[in-house]
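We begin with a single chain expressed as structure tokens, specifically the form predicted alone.
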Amino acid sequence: MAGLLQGEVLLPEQLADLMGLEGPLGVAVGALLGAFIVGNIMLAMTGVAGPWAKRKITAAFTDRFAVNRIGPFGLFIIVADSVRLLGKELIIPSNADRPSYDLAPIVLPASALLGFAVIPMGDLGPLNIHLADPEAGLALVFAFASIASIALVMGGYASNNKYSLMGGLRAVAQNIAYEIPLIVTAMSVVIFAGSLQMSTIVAEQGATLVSLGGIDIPAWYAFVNPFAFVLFLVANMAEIGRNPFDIPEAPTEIVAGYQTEYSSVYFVLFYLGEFLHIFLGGAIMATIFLGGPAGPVLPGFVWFVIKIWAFFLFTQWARSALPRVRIDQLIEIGWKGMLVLSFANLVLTAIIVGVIA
């Protein structure tokens, strides 16, 4: 299986032996180089998925012509799309609250891409694409992800736009109805992995559960614990926004929600956040649930790009397959529902791992 091992070398520190450098420089000048590559890596699969994916699929899924004019496969669709959206004119509404407002689009997609940090992508060639693995990386990847939330309560507050504000208002209610099973969920990994460690969740992974007909099933967390798993991509869709729990930006509702009084480059960076945590959503969900960069044949990083577009995909289906709830029914089935289960998830998982052990 092609993945990342615990004890490998990190891009940084890999970056800075390719280019002779030692010491705080060879470390400083690899973190960055190594950032600068992960981040447009993200923000390349993002360009890609947000203008030109999401259309295709939704158009596959509702049985629809896509994008098929502009270049090849309507790729170029890509390139229209950026000119046309920023050399639109950037309107700031009257009596906005400017810091809150000409912060609020740069905190959501640096919130995704600082998630990506500690994320384990495996090997692409030489390289080990991970940046940083520090014992507590899955809970740092979940406090960078929330900060998301309060991206979009500056920029529906500070807007002067009741509908902005009211997505704003149901940001703060789904992200505190759903963080919290999320995490919980979450914890039942840590209780089979022992460990925060995100190499470590995925090097436990790599052992076989069972083998059937010669074939060996891994046991990724995802087959050990189904029922955490499903928990886990239900409040992970809420968490990022999207169909069914789209609520924030519900556009039959409150027009654009959070988002509705920006436009050019502040409506792009808008965008882009919610791409980024599309992706971000299924990097984690890829490596405490699905092995990581863990594969056959292909390099680890190859199986990592797979699994997250594998997500997306998901997301793309739910969003032309299910309807959206309403903002009580999405409370409801957060406190009522999901908290529940999680909790019940995280005490059983508990006394079977006491009970193995």
Given for the second form:
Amino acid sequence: MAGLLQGEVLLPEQLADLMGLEGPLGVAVGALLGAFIVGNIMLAMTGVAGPWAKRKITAAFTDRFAVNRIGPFGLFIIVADSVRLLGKELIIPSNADRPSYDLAPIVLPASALLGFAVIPMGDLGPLNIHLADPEAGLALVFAFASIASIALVMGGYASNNKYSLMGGLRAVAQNIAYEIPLIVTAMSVVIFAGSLQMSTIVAEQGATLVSLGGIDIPAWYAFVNPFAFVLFLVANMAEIGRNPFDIPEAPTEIVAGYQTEYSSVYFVLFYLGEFLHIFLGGAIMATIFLGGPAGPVLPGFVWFVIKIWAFFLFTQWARSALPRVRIDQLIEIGWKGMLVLSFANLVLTAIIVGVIA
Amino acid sequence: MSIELPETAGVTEQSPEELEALLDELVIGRDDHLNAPGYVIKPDTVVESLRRLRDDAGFDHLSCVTAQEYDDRYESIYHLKKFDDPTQEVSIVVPADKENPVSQSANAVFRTADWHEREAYDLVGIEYDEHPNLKRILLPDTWQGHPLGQSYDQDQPQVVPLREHKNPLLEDQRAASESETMYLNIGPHHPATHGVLHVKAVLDGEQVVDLEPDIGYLHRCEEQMCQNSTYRYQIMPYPDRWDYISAGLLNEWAYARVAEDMADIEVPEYAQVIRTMGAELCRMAAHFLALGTFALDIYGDFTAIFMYSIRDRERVQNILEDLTGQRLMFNYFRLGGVVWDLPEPREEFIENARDYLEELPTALEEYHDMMTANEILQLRTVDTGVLPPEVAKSYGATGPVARGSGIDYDLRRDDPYGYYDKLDWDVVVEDGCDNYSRLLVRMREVEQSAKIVEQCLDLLEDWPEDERTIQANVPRTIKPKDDTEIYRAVEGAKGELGIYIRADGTEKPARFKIRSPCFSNLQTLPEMSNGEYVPDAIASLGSLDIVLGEVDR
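Just the form predicted alone so far, so send over the form predicted in complex with the partner chain.
Whole complex next, starting from this chain.
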């Protein structure tokens, strides 16, 4: 199975082929169309996750019913909420720093959507949902994901509100403290795979790790190196700012952090951005630890969606169950705990791969 | 079977004569209250008198400061008690000149005098010399006159436009440019202030340098409303509205106790058992809400704990609804008893309550699993919001806040009323002095309350049918003798809830002063939070379990 995805035709070329276009024009049209499709799939998932799934999941954890009046299982709340949120007045604080105040809510979702460009999402029918496969794919996705913290600082600073400012500064402190362990842990995967290219990392995980009673357990890096998986999971939670590391928002302490002053469309954009980042975090985890779109019977894309929703479910579980740590404790865990552990993991992996294997 | 009384052997009790000898040359007269000897002293010897009483006689609890205006003078009364034995009480009465009411501040001896004297200044108009920060506390700074003073003009317009007053916004509120600190308004609109509380915070980065609670947003003139109502029926509904978070019956008991002691009403034993049961049910409901909201402050989201605590509180409220007909504003107590007996069929009521109590240990186990056993919660609460016992005493902290600081003080046992002294239960004390201890105290107090309710249910079930007297024979109007003064307290959900009443021979009180436990407890917030992080200050605020309705009255 190794190398199966490599060199495969990507979505833009497939679309260009389908439309019978060739040359640079065909690539450009195909790429735009592909990006439109992938972006909309992600936005649609966010739309389901934000107003509906999040409520339903939290309610299940906390012994409540949540939305159940509008439509089957309350699903039409998505429509009602969209109308409600978009119909609200857009209030802009009088001394807001205008260009950056307006840009921040656009930068946040955009950075997450960019990240999905290099994620291999598997097959859906004849289509291979994968927009681009650069050699430095993994580095690129981290780069895109960390643009988020710029958006948070922009929003926090430009709002001219002390709570927002504190939230923005917390976001930076948190991102710096957890980005390093996150990427160092991801490096241990790169050592296994021998490449930063997403398709190679996925393909390498297709090998059989061990065969149990006729069932092949694939060599997903979560099975190969569960320690790195857990480290990455924790760092990822902090990176996307979910409980117990949701201190940039911390409603009971700093009201809503960087998004305190945002309302209406801007608020929706921030909210979208946050959920997109959760899904992007899930997508990165699925790709480098859970075999990407691999899975039996169902099409690859379905498996991919299942995996990122599993991660979403996990974040909501943590939200319902874990208290928030304090900012100094968070930084301490990041610098004194996660960093050391992630480097230990990297060195050990390097020794095992380079010396023993 | 009965509860073990605390060791009072170490607490020497002084006779009124001994105290008079101790105060010696400071005393200029006697003005005894119903349950405490009262000594009149000169306005400039307050500190000296209180210091002698505290250091040489052991009166270490300044329970309350009452101020009032007479036809010929102003008067501040310092109600002193002992934490080791609150039945020993003494009142220090400080008259002040009618034209120029100035009195010495007790702040140097008892820190709790700070807020109490500010309130006296605000509402009555006595000025306190040497007070560190004498300004209005409940009313806005722009308020004209002192509403509980005799010469107060009710018709004077109070809405003063900013242009006629110093506009607080015109002044540059920014700290000097070289300053390293940041000023932050936490509240009155903030998700974690449990009501309309405004905390003025000075921060150094994320750390609290200074913190000042600003209260009064929910001031509803409860004292004056009680002064305008008759003892017999009209006052009783008001206490429900002080600590309105399910603690209604406990508050009603505060009034019932003081009025019954004043009018010499004997409450039938059967009614006492019902009162005890109802009050403990209220305490459970109040503590459940405290648990849930504290979890909310620490977790930051509506988690299962909040829902579970609301669920358990709901069941208590159902029982209370069966008993009183109401879910929040009970109005169930009457002077001399309660308004009606247990609902019929009695067996069903008792069975319902027992079912609930049976399931309670499992529910509490759940809380322990999810809260106290959670390592992140321990990380957040252990050794944060530390309140050493001496500081707590100086601020007059009572209830779970004091008991979480290792102060073994519970009026239900130490100054027995109702049926408590005949039942078997324990006072919960934790000596961690931190947020975690206060949480533990509340959780364990729920167990003890359940134990009390259980015993009450047994008693009620077996009570002979022809002896079920729910009310004593109380006259239709109550007119205590002129100039009768009394201060009495009960153990409310948040601590010592006391009431001072002065009668003037009519059927309405001449002065009705409420000593709110939350008012005193909230004063400790700066002590607990200074130097700590903002999240810890929020956690400390949650652990104080304040109800603004009771703080502001």
